[in-house]
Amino acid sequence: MSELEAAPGAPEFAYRQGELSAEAVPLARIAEAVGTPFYCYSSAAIERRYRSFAAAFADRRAGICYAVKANSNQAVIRLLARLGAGADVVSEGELRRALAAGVPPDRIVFSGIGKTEAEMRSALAAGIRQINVESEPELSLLSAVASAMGRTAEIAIRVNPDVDARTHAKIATGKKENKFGIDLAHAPGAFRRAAQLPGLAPVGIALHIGSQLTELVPFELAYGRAVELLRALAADGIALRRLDLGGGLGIRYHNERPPAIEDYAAMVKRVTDGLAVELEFEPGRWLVGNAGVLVARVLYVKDGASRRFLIQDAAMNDLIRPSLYDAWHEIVPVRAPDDRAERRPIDVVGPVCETGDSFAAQRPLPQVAPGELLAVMSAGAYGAAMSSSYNSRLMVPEVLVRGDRFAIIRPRPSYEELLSQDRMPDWLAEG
């Protein structure tokens, strides 16, 4: 493999002098410093993606609110905030993370179908930009909370356009059988009611039809229906000034061919042509997915009766996507393999006591030995954010690279810290 040949994913991850590196930092050097497994993110990759998204809409009034659920590390949020990004949050915890990371309140959008009274109060007290409401009962509760606080909540109502996003069933959100949003037939009534309720100021329409979309057709169909609703509401005397188009644009994990951001932008501009509204977008995976890797160490290579198993020290609690979604992630050796090396099918699995703790089945890989390092590519989104301490395993540390430097942005906890989270009731405390 040539010295600067890129690994699958972002070009910022490439082989240099035979070692897979993040920008100018060899991953093996990070492994020596922090141990394995660990997540590593490239600042340059995140910055490059944000700037290309912003450039695609530079000729429009458009706001980019990073979907914090994709990767909620405060360093990642701050990196994007310094580039001008806002934040799309779905819980009070994410709201607090965004504020702590330096996102201005007037760039924060609060989404999600199950907001509590406490979360509404927190959002209103912070003075955030917009709350995306997903049901008529939520309208009533938010009106009561805002009125009691003497505040006016600027809201967008999330509509469900009943569009098949052609993505995994567990991450599709825009079909009528999904739990999200208000269906188009009832949306006009919801907007009329919102305009009459105290403490609410309806300012926009919001929608989000799913994640990891690799075609433009579902987007265009959903956006077209939102524009039709916007015009119908205007004719009914309800003038809105924002159109929140959500996120969901996919990335390459394996052999997908996601549309270029320029093609996506051209479609959005065509569908919204002539509208005097501000556009809002909430990309998450698209910004950070290919900008991160999970690095693991090979523990054993085991020959079973009918299959070979590569057992690594990263597990489903560290990266659950393959177990939860049957998701594909490229897996490559950190030490560059010889181009002529034989690749044999092997199951890549983790140490958790679950058959589902599998990263790849019968994946052709070059021979690797115990102690060698592997990189699970395109792990920057929904990796660390969905991780847990299942099997009482320590949470994986996160590392951010910039040029030839790296910093630990979430340390691996100690076992003492893990155990200290439990509390013993008084009737078990003695003896």
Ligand code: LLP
Contents of the next structure:
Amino acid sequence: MSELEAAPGAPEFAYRQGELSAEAVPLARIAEAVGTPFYCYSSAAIERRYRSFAAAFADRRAGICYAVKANSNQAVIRLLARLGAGADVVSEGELRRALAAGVPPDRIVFSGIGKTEAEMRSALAAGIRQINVESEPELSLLSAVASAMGRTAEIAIRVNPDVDARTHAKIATGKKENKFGIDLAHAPGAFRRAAQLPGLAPVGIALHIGSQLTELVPFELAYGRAVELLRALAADGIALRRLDLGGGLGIRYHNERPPAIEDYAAMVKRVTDGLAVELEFEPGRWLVGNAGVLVARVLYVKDGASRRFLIQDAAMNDLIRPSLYDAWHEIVPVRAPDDRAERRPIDVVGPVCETGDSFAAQRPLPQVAPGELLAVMSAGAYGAAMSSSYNSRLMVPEVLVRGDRFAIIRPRPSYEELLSQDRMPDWLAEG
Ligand code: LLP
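Same protein, the form predicted together with the named molecule this time rather than the form predicted on its own?
Expanding to the full complex; the earlier chain stays at the top.
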């Protein structure tokens, strides 16, 4: 196997007759039909990941609520919903997407530290499964909103276990200095209060300590603390029936060695052994991250004073992870290069007017010429979902492949659509 064939990413993206393909569809064929840049996802890859997650917990009462923020295209949500997934949502927009995509309300969990009153009302009106509350003032507001609607909100309280997730600081959420959850010392008081407040039924503990975790130890520490709390609450007369263990399991982008799902599951079962609770998980990246690529076209190869730059037509507005988190994404030519091709370090950058608009620095790549296609691997999670039209670039389109078929699941907007979003105030309307 050549180095490129072994590149991180789902095996559904492989070279076939010298062309990088998504399942049976050459990416170059999609590029012809859709133009570049575009995201492409493999249905088979997403299905395979979902099934292996579900299989790892088949002997437990466990629900998988897909974290919609990772990839919120309704086609992706529906694909997962048809396999049995629920949804973890963090805004009214995500709630509406999940419902529109066909996720049954009783499989939807609403997370997030800043729910508005309107969002609470929508969640309660839809009759979702659970609202994960993250603070005392949120408890009070939700109690008032639910009571006024004559409803009882089933809630989990998200706790902050003060555990270092050992991931990028911007996506670590489980330390006491992070804004998330209620710290363990105050959690029992919050549960007692929730049990007394009208309109609230505390049913579980939730936690999520961060994203792209590549070790089991932080999970195990955090889950152990949640289980301790669960037992202490039970002894105190507050019996809970659910444990929401969040998402966060990492994937391979480069040379990481994230735990196998079976090892993660074995650890969870060990820590929760003997508890009569239903488990909930909120994986996002693990389900869709490796299942997508961003395809771009080479515009120029430019020799700077001290570096060579590859300028492609995808930019930080299309995939912000390298700029925002210094994330490493494998980049490969769509047409298989000769195995003996020389690799020279090059900076892969986009057209946006910021030095931070860079996908890779001094990356050894085989020589590519303007017009050729590149694939940025493992871009299925937090790629399109975090894209924007910064620099008035058109929002990047998305394509879903299934076997030998593909469909545009979000078209590239037209310039008319882009421009028509602004409104002139009447005092500027003339002239
Ligand atoms: N549950 C909650 C409450 C979350 O906040 C998150 C992610 C998840 C589940 C899903 O986590 P996952 O399984 O995908 O790791 N934009 C960043 C990642 C931000 C994650 C935010 N929360 C990135 O591109 O790395």
